[in-house]
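Here's a solo chain for you in structure tokens, the form predicted alone.
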Amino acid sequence: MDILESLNWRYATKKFDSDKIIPQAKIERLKEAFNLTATSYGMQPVTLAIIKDKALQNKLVTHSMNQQQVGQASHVLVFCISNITKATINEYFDRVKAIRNTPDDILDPFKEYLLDSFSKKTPEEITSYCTKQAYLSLGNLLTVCALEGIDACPMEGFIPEDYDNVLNLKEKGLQSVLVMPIGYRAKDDMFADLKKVRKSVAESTMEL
């Protein structure tokens, strides 16, 4: 399928076939695609937790507004954000230098700008900034899943604090912000055959 066919094929899957498991090779492709997602300044303040333990998935259903997709899915992707600190900014520039061999005199002005900018942000502003990057990652993986023939259901309907506790995210310096069960649609998912409800392209876009 080309990309438009794939996007027409995808929908927010409401019922997964729990007997169908995504091959590990495809999970690896999703991991690579996640890692290649664009983020502001390229700092990647998002970590992807990939859950494939069925007992753990079923435990999370309670903390997901009892949405059964979380338990039925082949895997559950949890998008987690971390804090932006002086250390993480320095690590980013160390990585740039190691990979591109960029001289310090070129990197330092931008580095100092980011250090100054983030030092002035409140914790709430940094959380908002990082959460926006998580949405970029989820949107990218939605498209990649469609191209790979993998069904997905992006979700905000869960209790982040409970996920953080169950997955021990706080001790890793992470907090959950988005969830996306992935797998293969069940044959009796009534939503699979419904026509998409969208504005016309003329209504949703404009050329200036």
Contents of the next structure:
2 protein chains.
Amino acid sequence: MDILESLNWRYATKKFDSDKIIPQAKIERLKEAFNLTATSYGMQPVTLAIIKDKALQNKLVTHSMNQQQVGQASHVLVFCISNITKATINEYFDRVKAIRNTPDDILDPFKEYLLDSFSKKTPEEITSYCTKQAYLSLGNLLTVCALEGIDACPMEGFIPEDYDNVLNLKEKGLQSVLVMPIGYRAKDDMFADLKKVRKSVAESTMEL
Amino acid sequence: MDILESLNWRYATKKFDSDKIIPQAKIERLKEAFNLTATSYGMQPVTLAIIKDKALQNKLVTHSMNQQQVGQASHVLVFCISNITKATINEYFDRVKAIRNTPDDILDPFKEYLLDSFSKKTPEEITSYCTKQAYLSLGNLLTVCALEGIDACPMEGFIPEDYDNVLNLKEKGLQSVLVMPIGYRAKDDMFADLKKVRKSVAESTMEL
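Mind giving me the form predicted together with another copy of the chain, seeing as the form predicted alone was just shown?
The next block holds the full complex; its first chain is the one shown before.
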């Protein structure tokens, strides 16, 4: 399907068919696509948690403003951010070196710059920085889902602290920032057939 | 091309072929794809400015930490956010009504909720909210560019105030938050052939 057709096909799914499960091979493709998302400096401060346990999903519904899609969906994706510390910056450069065999004298100035730059950021600034990368990842994955014929509903309406507790994210150094149930739309989701509400392209874009 | 192949093909382009120009028909597709991006509550607080004027691009290079791609690229996309006011919320609901013919008694509770919710946000909170939507849009568009065979380099490294001045964004009620030169990679961009640096999928994702 043409990408514009796919983007027109997708909508924020309000009711999922809870009997339809996404095949594991497709989930593996989504994981790969997520991992290929661009991130600032390539540091990947976002981890994707994938839930496919109905009991757990139902437990999360109450922490998601009662949005039933969290319980109905085939899987629930939770975009989690981690902290950016001296250790994570060092690990990043170790990874560059291991994969590309780049000499230290090329990497070191950039590494020093990042270490210095992040040492000056407040925890709130680091959270904001990482959160933006989570939105970027979601933007990529939502489009990939549409191309793969997978329905999705991106959600900001949930209680991050509750998710972090239920999923034991804190002990993994993570915190939840975005949620996206994925699966297949229910036949009777009346929202599927509603016209898309958008500004005209002339209103939302401008050539300078 | 398979989406995973496309995502592997893309990279943050360090040198563009300044002789290769993206056909206008492709630009129209990108505009359409941008306009179809999901945004929180569907409010579309992001406007895409498209620059295709070499003199203007060259002027912007100095405001982009001297990143030469801004001057070389076929076009430069600037993701701009607007304010969310009582007027923009009202306009959004007028749009829903015009497109879907939804009765007021269905829309009003949601409209009141949004008016109330945004009236309590500080300017900084609204900026943060809109900025996240810009990252989501960029995530979508970067993937669409890859599918269309268009090279891109997403950039946070520029001086928003300078961009806003040069492009007269303030008088349009806009402020720049992200920049993305797009076009075609130069044959001698050595970064094109470097191995992609990524965590393993097992490190960046987890099934719960």
